[in-house]
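To begin, one chain is listed below as structure tokens, in the form predicted alone.
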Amino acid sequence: MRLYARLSRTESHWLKSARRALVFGIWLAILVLAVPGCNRSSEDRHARQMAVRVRSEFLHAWRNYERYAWGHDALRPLSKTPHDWYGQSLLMTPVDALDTLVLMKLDADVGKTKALIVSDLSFDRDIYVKNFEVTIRLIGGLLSSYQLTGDKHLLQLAQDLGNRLLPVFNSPTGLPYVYVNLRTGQVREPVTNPAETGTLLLEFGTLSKLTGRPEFYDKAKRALVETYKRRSLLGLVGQGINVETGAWTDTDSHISGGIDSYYEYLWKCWLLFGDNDCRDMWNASIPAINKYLADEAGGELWYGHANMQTGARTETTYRALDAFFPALLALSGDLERARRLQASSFKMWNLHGIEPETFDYKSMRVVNGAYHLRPEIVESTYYLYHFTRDARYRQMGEKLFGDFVKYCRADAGYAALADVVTKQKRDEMESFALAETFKYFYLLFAPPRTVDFDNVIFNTEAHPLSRTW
């Protein structure tokens, strides 16, 4: 009996210990599983707070535009005066910023701004406008806002502007002239670049699909193809071309301003329209970009300049505009290069607390110290976060935004910098600050459902276009 009693007590003790161990194990497992969830919840909570902060700062810029430049193209934030590109307003900022207002759910501002555009915007003007800029800002903005709001007046305005821009394509090559008179259709300036000849198909193609008019698609696509057809034997394009002769006027090749969005649209037009020609042109171009323009310096990846005919390095400069390329690399599936190049862009930013316009990555010196409130590095941060869900990109975005506010916030909006070293401000707040820079900051921190990323394509001015047709 005593032996049985001892065994029972031992067994009882063992069972109690086993139960405690089991309970502890279950509790530990729950804790381990819960920690990532807690971290994710904490990160999402902080991101929502950041989104609110970005929205608040956007409103600071927007309210001052309303106060000092309502009805004009842009605000000069230091002098608190309006600025019109061509001496009379085309409502550049209201059109460019309208879809940002929609995405931020600023409904009263959406209504007020849309009413201004519908009542006051007219393209029947005897002025020469730059085809590229009014296409990406105005046609892109009107089409995106039409898709988001359903207001057909916006589509009608986009079609009217598209009609007035069509004469730019009446060159012997089909490559567009730089300027066109909105009233007379007269064109001027035959020397242009691949960005201005090849960054039209997203907008004109969407306009074509929404209006049922193929000429918009066909003319913009021809311009893109004619640019591609003139690439060198190495597969590169230059930065200057004559639309009347088709001859290159500048053989410097790079991914920077003057070429950048030509490459962007090759891939994006494939995604938006399923155009196989665009996909094939991208697939033929990207190996040459990575072979001749990519550059290693100090173990870091940069993209520099090369002669389009020989591939010889011509410059070791990288620009604020070039910081769009990680986004394009990520979108096209090359996350490894995208991550490395983004790290280089961020390094350039951190050297002076904000990025310069131009930087020599070999000497690590600023070449042009201006900062124009550019969005490209923010755009790439947003894309990389979307594709990786790596919290480090939101942390990077928070650092970028903190510096942006610290150095560019002015009493009446946001001001560009004349010099990133001295942080001296300049009297400039381009419409893209509201259309792109604030939008990409907001989308980085806002809930993913804010925009259906997988079913929209952002044009080069950050206007989301979708296959609503």
Contents of the next structure:
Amino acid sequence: MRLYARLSRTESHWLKSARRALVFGIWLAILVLAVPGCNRSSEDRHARQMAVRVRSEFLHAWRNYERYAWGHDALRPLSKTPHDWYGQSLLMTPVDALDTLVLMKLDADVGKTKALIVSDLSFDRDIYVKNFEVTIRLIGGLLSSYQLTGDKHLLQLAQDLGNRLLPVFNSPTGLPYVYVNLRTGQVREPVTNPAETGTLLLEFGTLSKLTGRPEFYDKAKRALVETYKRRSLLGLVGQGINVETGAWTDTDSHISGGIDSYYEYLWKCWLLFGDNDCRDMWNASIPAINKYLADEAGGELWYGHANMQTGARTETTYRALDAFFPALLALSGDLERARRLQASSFKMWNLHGIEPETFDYKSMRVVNGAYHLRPEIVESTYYLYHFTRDARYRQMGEKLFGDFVKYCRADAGYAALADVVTKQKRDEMESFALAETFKYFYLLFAPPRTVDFDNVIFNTEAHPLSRTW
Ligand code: DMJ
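Rather than the form predicted alone that you just supplied, could I have the structure of the form predicted in complex with 1-deoxymannojirimycin?
Every chain and every other molecule in the complex is listed next, the one we just looked at coming first.
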């Protein structure tokens, strides 16, 4: 009896301890599950506040464009005067910025801007325009805004412009001339580069799919393939090519301006159109880039310049434009290099609190100190955050944005810098500041559903294109 009583006392003691342990376990589990959730939701709350801040700074730039340059290509933010690239306006800023207005849900501004474009934009003009620039900014902008709003006028304008640009491809090689007269179709300037010959297929291809006219796709693809076919035995392309002879005029190779978006479109055209040739050309090119252009300096990853024929290093410079490459590496699945290169870009930025146009990664010296309000480093921050969900990329973005506002905000909009060391401003606010820089800052902090990342491809001017066909 006594034994039984002792046993049942022990048992009830055991039961109590077990119950206590269970309650403790449940609390622990709640804590373990809830604390990161709390962190996550406070991080998200902070991100939403950042998105609101970005949107309001975007509006500072946009309202001043409206006030001092409405109907013109761009605002000069220091003199508060308008600027037209070719003496007559092609509405560069309104067309380039329209899909940013849509994504930020600035509905009244979308309506007003669309009305301006539909009533005032005419391509029947006796001016020579740069095929590359008007393709990425105007065709890209019109097509993405058409896809986002469903307004057919925008597609009609894109088609009209596409028709007027087609004569650029009438060279012996199929590589495009640099300039075309929008009214007469006359072309000029045969010496160009891979960025200008190979950054056309996302726009012309989408135009083709949406209008059912194969020639847009075929001509832009031929230009891309003809560029690729002229790669060296090492698998590199140069930075100057003659469209009449097909010969290289400059054999310096890099991922920088003049070549950059040629590589970008190889991979992205595979993603958007499922074009196997584009995938194969990318797969054949990326090993050469990583072998001859990638460079290690002080334990960091950089990409420099090399001779396309010999692979010999020609420059140890890295540029603000090159900072797009982590985004492309991440998109193509190479997260490790993407992370390392992004850390290098951020280092370049932090040297003077804002990035220079050109920088020598061996000597850590500024080579060209201008800052043109460029988006590339922000673009890569956004891509890396998307692929990793690592909160450090949002913190990085916050630092970039803080500096951007601190040094580039002017009374009337945002101004480029003449020199990142002295922070002296210059009278320039390129349309890509509104099309790209503010957009990528916004997307980094806005709810992920703002853009269906997995179903859009951003053209090189940050215009999201989707496979609606
Ligand atoms: C933009 O017009 C495009 O991103 C282009 O591919 C490169 N340069 C500017 C922005 O820096």
